[in-house]
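Starting off, we have a lone chain in the form predicted on its own, written out as structure tokens.
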Amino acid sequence: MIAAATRHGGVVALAGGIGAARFLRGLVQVVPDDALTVIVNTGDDLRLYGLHVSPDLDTITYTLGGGVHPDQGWGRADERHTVATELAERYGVPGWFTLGDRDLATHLVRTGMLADGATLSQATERIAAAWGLRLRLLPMTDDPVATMIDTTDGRTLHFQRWWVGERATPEVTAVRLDGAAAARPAPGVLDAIGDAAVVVLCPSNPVVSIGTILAVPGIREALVDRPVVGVSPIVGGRVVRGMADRLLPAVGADVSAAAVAGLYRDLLDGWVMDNADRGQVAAVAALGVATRVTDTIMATPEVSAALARTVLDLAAEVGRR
């Protein structure tokens, strides 16, 4: 499969997130740099003590450029807050989403170079080389959108806010993308997913992650004639890391690997699941998606790049029908 893949436009993830991250850091020992192009959702991304923050590009960004903080799973290693504390110390400005001292040394260049009339996409390229990434790393669009979560409380709340603002507490009543409809896929999406011999859709939040990928007006579409193939982000009715299951209910689904599948039946060829999940193969052949069993639990790398073999072989199977 990965010969196939270099050869006939190699292979596309759509990504967000800590369980992308833990994924991807699999996905480029079995594939070729110049063969992977990772998309990754922008609709976390918000502007902080006037910076603009792209959390979900930065996590992948610092976990395959080996800077990630190893516990957290996000933000940066040996990392120090003396700016935030002076912050919230001196002038009161209120700290609910903390960075770092070397996490604000990207900000300020995204920011700066957002300023000067580079688009995210320039900005995106320029923080990967930084980091010595080779593979191409996309947003999905250099447009500004926003996720929303509509709370049983009556208030509209950015997602950053419902999350980590407020510990997810409020009850979800509706997600929605600000700004999807007048979206453009960023440069460069489109082409990849139309050369690509498959897409992966991680183990990310399917309503915030890939969910606001597959929002972008055109995305959607470019995937119905792909295989593709997703990795569960559910394990035994449980979320591995995240909010999922407080957001899976809010768009009608279970919180279950096999209604995850549901939610992509669209365009899905392939399915991956966990050990734990054995039980809901035949579900999800249902759907008339292929499926395979394995361990999803990616506590080191070595499982990760064990899965994402598997999702390659599995990808390799649906190619071929």
Ligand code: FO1
Given for the second form:
Amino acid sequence: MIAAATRHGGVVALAGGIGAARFLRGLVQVVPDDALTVIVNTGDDLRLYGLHVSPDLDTITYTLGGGVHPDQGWGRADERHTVATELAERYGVPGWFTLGDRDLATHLVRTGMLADGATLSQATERIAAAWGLRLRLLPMTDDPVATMIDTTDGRTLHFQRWWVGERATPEVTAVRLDGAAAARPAPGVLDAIGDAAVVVLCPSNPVVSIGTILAVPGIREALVDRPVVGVSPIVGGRVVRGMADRLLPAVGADVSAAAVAGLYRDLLDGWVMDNADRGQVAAVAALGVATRVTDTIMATPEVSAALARTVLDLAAEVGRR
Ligand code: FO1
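Now the other one: the form predicted together with this ligand, given that the block above is the form predicted on its own.
Below is the whole assembly, all chains and molecules, this chain first.
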């Protein structure tokens, strides 16, 4: 089954941050690196101290490269904060978004390359190679896209200012993807999708991760005639991590596995849900989407690998339709 899914063209995964990284730890165990392309959300990217930080690209790179902070799921393991402390204590520069010393090296390499005229794709390729990644890691676009959050107290905040800076306290009235309409898919993105035997939607935030990738003109259209299988990021009506439960209402969707499948209904062929959501199978099947129910709580790389196998089995089934 798995060989079939990768024989004709590769596997493409659309990914956000931590949930995607956990899933990809499993996918790389069942798909050869040279058959795997990961397209990553860059709407979370932000400039800090003049540095270009790409949280989702770095979370995936560090996780698959074996250097991610094991408890946080983001940032580096064995990290120190000498620079951040000096910035705060000597220069009074607030550290609302923690950048550790090792993590700063990544942002210096990326920012230096961008300053020399390289693209985000080129910087990403260099950083991924330095971490020994052999799969292809692509930003969704090389153009600037910023996820902005409109709040009920009348402000508009960059996603990270809302999520990290204000601990997601302000209620959300709208999510806007500044720059998305003018953004072009990064080099290789549309070709990878066009050649894909299957496209996998990782269990990432449907509004500010997967939704952001789908908002880059050309990407959603390219997916319509490919076998697309996703993993629900919502289990038993709750988020496993992150804040999708705070953002789904802002796009008019319930916090449920079936509602998220509904957001992707125009392109989704298969939907993998947790055992807790067996009761949602009928609602998803009513969308014309095939389903699988399994353990999706990726407490270990073995569960991640089993989940990846389930996804590829379902992909092979829907691919034969
Ligand atoms: N998340 C936090 O909750 N607090 C932080 O200080 C923080 C810093 C940070 C630095 C680099 C990086 O790559 C990620 C970081 N994150 C932090 C996580 C980040 O906000 C989220 O992982 C994504 O943006 C959402 O997927």
